[in-house]
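Take a look at this single chain, the form predicted on its own, given in structure tokens.
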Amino acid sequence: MQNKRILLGITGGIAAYKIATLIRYFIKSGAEVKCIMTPASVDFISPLTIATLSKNPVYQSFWDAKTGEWSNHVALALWADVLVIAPCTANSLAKLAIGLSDNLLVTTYLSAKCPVFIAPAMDLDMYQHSTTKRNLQTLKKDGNFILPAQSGELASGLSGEGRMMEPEDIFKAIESFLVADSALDFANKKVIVTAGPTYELIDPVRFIGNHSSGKMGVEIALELARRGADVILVLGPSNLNPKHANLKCVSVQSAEEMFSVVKKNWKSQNIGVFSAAVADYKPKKVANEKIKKSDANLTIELIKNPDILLWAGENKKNQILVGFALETENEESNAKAKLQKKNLDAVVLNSLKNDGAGFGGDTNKITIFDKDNKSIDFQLKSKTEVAKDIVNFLLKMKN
């Protein structure tokens, strides 16, 4: 945590009084802390207390009426290694979810390129309300980390979920994230990762696609970024919105679009991890208007899409190239054949026959084969942990 830069946003809830303890944890760990307070938060804890503990001036508004100085929200956002919003009231949660920028904190959030942690705190009924749940889900889909509220006695006298996560636990969550981030064993390495499905248009409303969510590739890209790599993530249609200062996400729809991004960048990369579930075929012709249903059968002529992984293998110099094989039969032989045919350095196999593996879920079970036909089996794990296994395997290959 030494010299890590924590930007702490404080909103107007009773739990704001606990933030003094959280700041002390950060300062004692060697981190540098700057704080933004919303107008309502000063009713619960004084800016003087926050400034004294953080050893930095407190930011409260876009400009200081006394000095005439402007609070540069863009500079604050770029300064931070991580933005922590705690407590985050239902009101501030809603503003974050819809991008309403009527105070300095929310405006800074909208400029943030660093990871964002949000610790909601509110009364029981507010926390359980469908609107709050929807806002939390939106913020999670946007790539933020939610530190869920805890159960316990609330200021209203009710008891249940709504208490802000305790300062010690918030600190541990941030510490764990930043310490993992500090293992920069991929520093100065450029990596391109493909993830998600591709959608091949039939007409303006229909397409050929698959059930890939992109979760596995996104987790790999984030793990590499946390470990210092400069990552280009080429992401097919997905609800995911990963954020990291070292990660550039390029959204694409079709295999041709994904291929175009790969061709443009492959020569300058050190490593390629091609986990995308690219459609093998696309319609030869795309209808300009929606195809109307009739009594006759419909025949769509399909043509082959470019084989992105094969092209990368044929055009690699000193790069490390890893592909994925999702199989339903003859899994090992098909994966090994792909390894050889596409000139890969390793292939990651997962089978739809394994419970908990495959598209859409939060877990995966993999086997990695290298070009010497050695293999490593891994147990069923969360995709976050699987990403760490894959990146650790890459580290051995890199070294």
Second form
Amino acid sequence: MQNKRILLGITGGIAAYKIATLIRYFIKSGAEVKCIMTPASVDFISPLTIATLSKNPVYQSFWDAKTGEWSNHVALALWADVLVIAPCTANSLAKLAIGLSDNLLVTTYLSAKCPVFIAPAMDLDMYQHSTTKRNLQTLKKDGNFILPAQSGELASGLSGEGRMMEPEDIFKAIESFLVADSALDFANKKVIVTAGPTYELIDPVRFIGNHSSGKMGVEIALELARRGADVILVLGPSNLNPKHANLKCVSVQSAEEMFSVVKKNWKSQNIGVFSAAVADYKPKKVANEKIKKSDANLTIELIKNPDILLWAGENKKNQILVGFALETENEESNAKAKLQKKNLDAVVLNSLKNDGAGFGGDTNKITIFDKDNKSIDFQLKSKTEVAKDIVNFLLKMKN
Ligand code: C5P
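The form predicted in complex with cytidine-5'-monophosphate, contrasted with the form predicted on its own above:
Time for the whole complex; same chain goes first.
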């Protein structure tokens, strides 16, 4: 992590004592570390320890009472490649979520343009509280990365979810983020990724949709962006709000809308990864007003949606095109048939029969088939790791 700049925010929780170890990991890896401590955190670990280990002065308040020197939070935020807030207490979490800037750390957070990682740590009831959950959700939506708390013994004597992620795992998460950043093996490549479900309107309040969360495609788009690609992510309705300097996220609702963004951009792309769970059918007519309940049954006539991937395959010129197949039966033959029919270079199969694979969750288990009839099976992994496998596969095809 030579030359990587880590700005570490420490808040007032018992897990603060573990931050000494985290700083050591960063320093040993060659990174530069500067720390901001909130007023409450100094009761848990001494600024002298933090300053000594980080090899830098510790920033604690807007100005130094002894020297009268001002701590420039904007400069601190601009200096950092990444801001890591660990441990992040329920109190600081709430401040970050609403933008309350009453100390140097939260003020710096508001000035930060770099990626922000937040490692919450608190007692289990606090972690389970709907307020905390809501705040975490808000921070995630705002584009921050949450390093989720772990289960185990807590300082209160209780046992459950709330322990700060172990320093070694925090270090690994940041390292893989920053190191992937520097392996720019997709520089100068333009990639379009489709992700998420599509919603097909029935009337102004109802739609046909599916359970896709968009996570798999979003992780692929982010991995490509980190590795230097210029990425357009066409994202159906989703709670996710991925952010990266190399990523342009276009939000769409229906298959038609997704199709028009793809049609407009496909010609200029080098690679297409189509992971969206596009609705195959849509209502023939969208009612202008809410359809009223009556005693009779209701029949909605459905017509076919455009097959976006098929169109991209038919209009492919020296481009790499990868599709997805989510199957519940005859997985392999269906996936291979899709590869042929849609003129793909590879198809990623995830079977709903595998536990932990497919929609919604944080993990996936995939097999990739290529057009030479070769296939690779991957283990069940987090979607972030699966995205790396898919992008590494793309790299082999591109070279
Ligand atoms: O044919 P099937 O829908 O099973 O194929 C799945 C693949 O095709 C996925 O990559 C999906 O993103 C893409 N697809 C599409 N447009 C559709 C239906 C599927 O791009 N209307």
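Positions refer to the first chain, counted from 1. What we label the rigid core is the largest C-alpha set whose atoms superpose within 1.5 Å from one form to the other. Here the structure is a predicted model, which means the values were calculated and not measured.
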property	result
Residue shift check between these two forms, rigid core fit, residue 369 Cα at least 2 Å	no
Threshold 2 Å Cα movement between these two forms for residue 23, core superposed	yes
